[in-house]
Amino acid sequence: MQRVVMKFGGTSLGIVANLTRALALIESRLARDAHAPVVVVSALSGATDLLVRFADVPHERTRLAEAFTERHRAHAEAAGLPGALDDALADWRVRAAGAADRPMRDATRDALLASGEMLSAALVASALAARGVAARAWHAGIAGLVTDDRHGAAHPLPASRARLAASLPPSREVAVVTGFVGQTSDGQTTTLGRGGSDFSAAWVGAALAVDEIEIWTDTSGMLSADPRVVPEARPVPELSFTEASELAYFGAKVLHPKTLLPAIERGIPVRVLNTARPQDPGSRITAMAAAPPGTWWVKSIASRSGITAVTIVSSRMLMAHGFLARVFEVFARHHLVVDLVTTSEVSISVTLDDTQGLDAALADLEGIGEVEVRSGLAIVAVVGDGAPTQVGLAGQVFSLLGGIAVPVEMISQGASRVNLSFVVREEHATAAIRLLHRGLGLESHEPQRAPTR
């Protein structure tokens, strides 16, 4: 393998033992590859939370600035690098002392939130240098990750590819690049949103056309369920891009939902690995990871709570063209993102994750038909490439749920060949996931045999 991107998350760097392992992994990769890896880093665990609080709560800033400083100073000292961050922390204290006495917004806020990643990159570069490894810390925006100006949720622009490739050519020097951070064309710092370091890593990897993107985190791959809900959940060794994207979107916390988009575009494999257990094989995500012919394979069950369902009923919908367009125009105008959709002859039901703006939209929707809003719901997604199209899966899923009297509020099947989704009350989600994990055989690594006709 010639060149990889290695992304390390906050727990991989914010615990001294994990940081030591991360440095050893970088050295190991450097020893066996022709070119040095590009390392993308998150802020130390807990650091971004302190910065968000600092930005939002002016009267706590003195305490928060000291807590942020001490978090990094103590961590550097514990890692055997006393004084490595002194200059950067001195600059931070000057910036913190000069903050205006009001909540921070837009460019000012993003410049502040980037501090965690900048300090993390400086720490890793210093630690590598102390081991005799040539390394340089990079602000991702200066390296070429150019974004739009949507502060707090910026998106990289196509021009980033050429700029990143020019700044980070193959070499024997380890480039340690900030995750989560970009820069507008006029030089303002932007952030990609919480969890955006994975997305940064994928963009850098795609721009450099690397052989693989490694996401080093605190779990041994993408799991068959949330281990907090299903303690016996196991890593899934192989997934397709589509399967992993569905899992990320519907609640799996290992990957940011946007991470895979640049990798899909360039066909670059993504591997999810555990910094604390580097010997574990983790999960490998590629374009194709389907079950063998004649079988189907449910690989994981994901869920997302805090869901709201909106149902619009109108007899005018019957055989009427343009009705759905009117409904979705309302959601678009109020910036409401729809997850699942089901329809009947006279009604349409949709689910929303974020209901900000819903109250304003309801007045418009009530002009179309009778509206019902149900909150306190959860989406459960049964994911496996080809599984939802196989005879027997839906019947098995809903028979299992009926056996423990879990009512299903809404079903979505057919739009995706990898995902069978349904909606239940939040209080029923845990029982449903545990039952399906066991009943669909997710403890096993073997695909299920498709029933014969």
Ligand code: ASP
Second form
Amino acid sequence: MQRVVMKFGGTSLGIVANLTRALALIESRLARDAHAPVVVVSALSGATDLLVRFADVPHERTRLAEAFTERHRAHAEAAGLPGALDDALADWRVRAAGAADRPMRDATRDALLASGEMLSAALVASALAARGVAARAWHAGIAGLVTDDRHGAAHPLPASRARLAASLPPSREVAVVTGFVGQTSDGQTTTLGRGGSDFSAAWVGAALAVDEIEIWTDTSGMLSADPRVVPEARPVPELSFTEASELAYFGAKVLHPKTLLPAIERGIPVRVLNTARPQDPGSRITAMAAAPPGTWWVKSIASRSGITAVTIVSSRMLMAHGFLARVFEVFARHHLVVDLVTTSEVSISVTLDDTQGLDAALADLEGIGEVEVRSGLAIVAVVGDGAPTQVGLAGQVFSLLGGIAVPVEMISQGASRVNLSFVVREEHATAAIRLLHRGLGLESHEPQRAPTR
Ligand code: ASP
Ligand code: MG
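Having looked at the form predicted alone, could you now put up the form predicted in complex with the ligand?
Below: every chain and molecule of the assembly, starting with the one above.
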């Protein structure tokens, strides 16, 4: 490849064994590619939490400043780089000591929160230098990541593309850029929101039009099921952006693919890789990774529990118009977010994830029809681009479930080309997921042939 972005998360940098691996990964990338990788870093694990507390709780600052300093000093020492952060930590002490005795806000707060990423960028750059690799640490804002001024939730401006490209031209020097951080056009530090380093990596990668963006983290990609439910769950090697989004919605917490959108939109593949197990293939997320025609490809079985179903039956509504509109108007008015929907001529069932506001809504729904509420449910989603539209998938799923006598309460198929979802009682979800994981062949990653009829 010509050039890639490598983003390392907090646990990849904050544990000495992982940091050492990360450095070796950067070096081997440098040896293989035409140009040095651009490295985007998070703060060391736990560092941003300390800084948030420091910003919010003035009377704990002395203790927190000491803990933050010691975390970085000791980590540098354990990594064989004693003294590497002395200058950066001296700056930090001045900043910490100068804090006014009140909770921090806006620009002041963001400048402080950026300290975590600034220190880890300094650490990585000096660790590379100690290995004889040319490297330079960058505050992302100074490198050109210009944002609006919404402190704590800043968004990069289009102008930052050209600026990043100008200050980070292809070269043999590794640029180590702070994730999570940007700056306004008048030079004030901003932050992009918690977990924002993935977004930084995608934005920088898109601006530089790199060949690939690697997100190095602590799992080997997005998995075919929750490993606590299915011990033999495996990383899914290829995912489309939509599939990854569905999985994230169902709680695959590796990363939210929305944060990768800037890269995916520009057709740059994103790989999720495990720093502690770099030999694992991980997951590759692209705009499209469709199964070949005539095959389906179930990627993952996801689920979400704590679901409530609400059914409204109204025989008065038979042949009348406006029934669904009235029902949804009530949900909207009470700010209830509806997930699955199934309807018949005289009834509608919806599922809700968050029932705050439901009691008030029920009073209104009772004016429309008879209402039944069932809680303790789970949505199980069979996720795979194109899978739900394949002949035979639904048949296979529900005959498998019938075989272990798991009653299915609601089914939703077809609206999304990506997932076939159904609702079961919470206590049946684990058995259903394990069975489908095996029965749909998710242990192997070959696409399944559609049955010929
Ligand atoms: N360090 C920041 C956080 O903990 C950003 C990131 O790690 O993505 O939220
Ligand atoms: Mg993260």
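Here, rigid core means the biggest group of C-alpha atoms that superpose within 1.5 Å across both forms. Because the structure is predicted, anything quoted here is derived from the model rather than measured. Positions refer to the first chain, counted from 1.
Positional change of Ala129 between these two forms stays under 2 Å at the C-alpha, relative to the superposed core. The Cα shift for Val424 between these two forms, taken after rigid core superposition, is 2 angstroms or larger. The Cα position of Ser399 differs by 2 Å or more between these two forms after fitting on the rigid core. Relative to the superposed core, Arg434 has its Cα moved 6.7 Å between these two forms.
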